[in-house]
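What follows is a single chain, given as structure tokens, in the form predicted alone.
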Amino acid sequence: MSNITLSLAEIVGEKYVSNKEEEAYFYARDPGLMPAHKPDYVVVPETVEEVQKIVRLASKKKIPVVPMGAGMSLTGLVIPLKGGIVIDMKRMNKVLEVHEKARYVIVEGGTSHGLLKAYLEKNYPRLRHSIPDSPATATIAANVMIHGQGRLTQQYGFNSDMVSGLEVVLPSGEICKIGSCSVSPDWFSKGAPFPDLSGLFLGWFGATGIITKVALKLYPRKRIRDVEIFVTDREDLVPDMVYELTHTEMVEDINIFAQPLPMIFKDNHHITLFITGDTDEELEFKRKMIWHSLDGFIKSKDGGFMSVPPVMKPTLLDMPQQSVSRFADVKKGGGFEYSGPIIAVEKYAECSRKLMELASQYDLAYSAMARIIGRSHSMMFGFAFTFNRADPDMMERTQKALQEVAEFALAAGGVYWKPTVDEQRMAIERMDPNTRNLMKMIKTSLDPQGIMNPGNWEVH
């Protein structure tokens, strides 16, 4: 064990490798509710040849490598199931190009949301990328690998979507390009005309390589952005509702939630829709067919629009909404999760009527949120619970709420987002029987040792 801890010193320096107990507690665990289980070594590379070094190191020993950004994800997937070394991606964290005419930014594996966003605003005011509602200490590369969400993903799909290239280091050790950048200068597109190797790694958390560089796609920052809410008690109308919203294409984000608290939200859901302008004429000429698309449920008196008093305003244009993680902690227990599937837009009202009967049978403080994918073409429904760690019984009603998610989600038709290893499980006993053969002979090509995050897609 000191052996590879000096092994690992030597190659970023001592002050950034560790196999204390107090860093291994930090590391062993996330807000979520997976087991915490510790690591053997916790290293902070600063560069890709770094990485590569422990990488190579890993393979030899035939140690387990967990990659890691920030430790968001709720689901476990960072948490070393079996050991070995986390590798932590924080100090890799520069801004490295940023392409204004075409529209993209390459950044490093550890950079996070909240420092691009900084950055651009800065140096590029014009520019923009798409960020989740998460801290702003998440990180991009971690992003993308859970095809995650953000602000512009009813305009342009997933997160992973956004991408225009990758730097990977393989489980071998060896440092591959993806996309244009493997034969050009410029990192415009991950995949055509050539076959779309990030498929790959997105999506596998990490089981199949580290990502060291992202080039991000950028979009126009318009000057003004507002926000208008849609309110309506018919949970079976959202859908139509959402239709006739997205058929304008004058929505820049769109949002649903459902929650109890305070009482002016209990009974209702909430439609939030987010437009944005260079100009009032612009702004004021969007809201004018939002509002035209949704007059026939106004009429028929099954929803309209709530007043958004100025003092609210702030809280819903912020980005990252800070109040998704204020609601994280109501119950003042550091405890919070969010299950639930990427699912057909026509699934709403049964994905909301499932979450309200969990919340009364567990008696749990919950939030109903759905965030739209692309036109309508899906939406990424989250059943989330808060939870005192310090209260066994609610931290043990919570699991078993998020279980029957688990299995309603399946059954609803539904694939799970960032599931945790149980719902990969179910995942892959369900899975087309070739799919699951392909997925195998992915890992086992590209990491035939195992030693990349295991326990995560494991396909026996």
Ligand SMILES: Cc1cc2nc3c(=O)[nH]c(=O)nc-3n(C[C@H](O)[C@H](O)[C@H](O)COP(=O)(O)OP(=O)(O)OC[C@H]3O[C@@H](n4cnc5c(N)ncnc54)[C@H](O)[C@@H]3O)c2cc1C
Contents of the next structure:
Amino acid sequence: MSNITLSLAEIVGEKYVSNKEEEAYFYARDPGLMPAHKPDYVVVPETVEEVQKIVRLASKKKIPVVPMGAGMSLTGLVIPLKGGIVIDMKRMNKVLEVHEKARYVIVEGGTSHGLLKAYLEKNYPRLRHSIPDSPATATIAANVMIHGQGRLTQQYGFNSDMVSGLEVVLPSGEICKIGSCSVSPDWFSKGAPFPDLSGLFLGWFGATGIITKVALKLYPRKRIRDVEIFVTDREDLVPDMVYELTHTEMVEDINIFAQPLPMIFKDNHHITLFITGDTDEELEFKRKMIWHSLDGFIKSKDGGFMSVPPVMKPTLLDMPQQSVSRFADVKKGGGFEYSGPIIAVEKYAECSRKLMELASQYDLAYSAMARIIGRSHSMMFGFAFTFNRADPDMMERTQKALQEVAEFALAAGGVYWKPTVDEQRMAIERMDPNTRNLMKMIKTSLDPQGIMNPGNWEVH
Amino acid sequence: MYTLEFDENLCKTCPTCDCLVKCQYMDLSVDEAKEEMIKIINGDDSFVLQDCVTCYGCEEYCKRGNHPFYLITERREEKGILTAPRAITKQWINIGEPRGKFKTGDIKKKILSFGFMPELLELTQGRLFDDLMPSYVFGQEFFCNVVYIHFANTSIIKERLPMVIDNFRKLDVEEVVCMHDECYGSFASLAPAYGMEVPFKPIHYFEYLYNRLRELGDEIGPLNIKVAYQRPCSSRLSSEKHHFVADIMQLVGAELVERRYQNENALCCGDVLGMIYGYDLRNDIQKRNIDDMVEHGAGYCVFNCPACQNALAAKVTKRGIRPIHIIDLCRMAIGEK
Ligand SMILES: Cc1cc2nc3c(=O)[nH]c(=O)nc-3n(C[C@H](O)[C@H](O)[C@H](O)COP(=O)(O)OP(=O)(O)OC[C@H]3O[C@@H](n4cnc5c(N)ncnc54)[C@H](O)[C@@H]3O)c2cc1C
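If the structure you just shared is the form predicted alone, then what does the corresponding form predicted in complex with the named molecule look like?
Every component of the complex follows; first up is the chain already shown.
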């Protein structure tokens, strides 16, 4: 064993450290399309103290450190571009405290969305969190780190907007509390009314620190959920429809999808609306308001509510919704990648046309999947392609299509979500120079040695 | 090209104009009804072309053998008057497109046709069907395409229905038991109205069920329940078979409650009307219908069409009424459920 391996083993125990080829193979890649790069060590800590010690060791030896959740962000953000130590956070998976009346939970930095959902359902059936549609193993800390979006995003913004406190291990190895918890035992706010320091970490992909605890806001969980689908063949009208729907303030989540198969979905755009209620009466009242908000489009024959057969409902109501994962295997060979810029809802038609153009140009199976963020404040528009990993030509075509998406998204006024390192570079180049300098100042003051997830958010 | 065989004189000399006078969604006197029908016949504008909700009722109200609803549909299409939002029409046209994914069982001279309703594959089990199953067809290739009259689109019917008929012809079958009203209606009403030759004898599944139950005679244990029957829109295309509902209920010992919205005055499930016209119409129809079932003490709501069942099952259940398909009800009577 090398010295570093021995030192790591002293911190976490021999069982939880590895520099073996087989581990390195897996930790060198994610399920997306980015090229693999092997780590030198993989370590799986269980406590904050262990994380601190690992980071101190890395800092002393100037070894890169890459925190990792479930590795499901798909854009290479957990690939150790410069080798070093991958810190797999999965053992730090406890739900620490639930503050029922204040509606927030504190979890450890490797807790998965699936675990929290199950925990709340069992112990706090009137509370829920904003669950994304990623596989249930995806972690909460990583999801807020990349500004993910979930079921409650239309109502409350990005999942990171729902953070109400953080505990972070800084690149120096010190623990830092962010938000009300820095002065109070209560974790109800990530910043206000003090300066909001959470921005020094959220969105940085672990390049400024490792989250070891997250407090996340919880929301009322109504007893009944239902789903409606409004279909239209007028992509240019989708933003107007979303505007009317969000005006009702009665929809839980708004997703839009368009795809050529199965035939039931061909040629149309589907605005999927989720509604909730504690009673049938409440649900029906909301349904009525929601249907009426789109009456104008029904009258002009530009759209209508389709009949959602009971057999389709469980799939749609599932959380996370597994249809996305199923789409990932349409071409067999399990390849799935999407570029999901955050962009103005008004750009829906432009995005959708671009996706179809690219799919036909590169002969790829595609799906458009958008999620409305806030009351139509923006959306994540997913340009999703599925490919067969055993078909290098198809992989290359997908890569080219995604590259074109990246160029298009920026030109259309979009901002990359969970950008690849190339996209980060493109964004940095385009960024206002003073903002760029500010980012550089933050990064160099927090991580002067550049050991934290190097390659990411590097401003030169 | 197929054209609708419509006898104008029957309308012009009609003393009652029941087609429009009896309409549940428009209020017309006999004179007004005649005036509007003549306008429609002449290809002139008529508010009926705008206001008809596509319940199919007039096909039954007309006792003179004309096809008022098919004519309304033709005229709407000629004038480009859309009933449904375009996206809904497209969706249905896409769903029905033959894709070579049909299923056939062990085909005999007499077969069951499930059209393109997967629920029917599940329903047709047990002794009621054991003399025919697995002689069946299922899939878009055998889908009757009648639903497009809701969407004022007869072109697609004229294009696809002959192909469907041809697919049956290729199977060399003599009798087709249609497991859905639309299927029966397409071969017994729509195809003849457009001069399409049907090379087999369509049999309504009610008739088949009735005869099978009689064969199983002794095995029927009276159900002693009170039921409301949910009549589907498409049953208006085969109103001459509607009496089998009462006949079957009598055989299985189920009491059909006498209610306001029954027989000619029945209300449809409202599902397609919601897709076309929105919340209020759908909600109004469904509410009046279910209230009526409850008021008249129905313990079961008996469905004929799986789509009606999809639309109303949860809603009647919430009002304390058990939803059941007529086939399951018959199976219950012979102790299979
Ligand atoms: C089928 C499918 C559907 C998806 N749907 C959604 C969706 O609906 N909404 C959505 O938001 N996302 C979605 N995603 C994307 C992604 O899976 C999620 O955002 C997920 O939450 C990422 O979590 P993870 O644990 O897999 O992150 P990882 O990929 O492990 O990590 C993401 C980033 O966070 C950093 N990081 C990880 N843990 C820490 C930590 N403790 N401290 C500091 N940095 C850390 C990593 O270094 C990396 O930069 C989907 C993905 C797939 C495959």
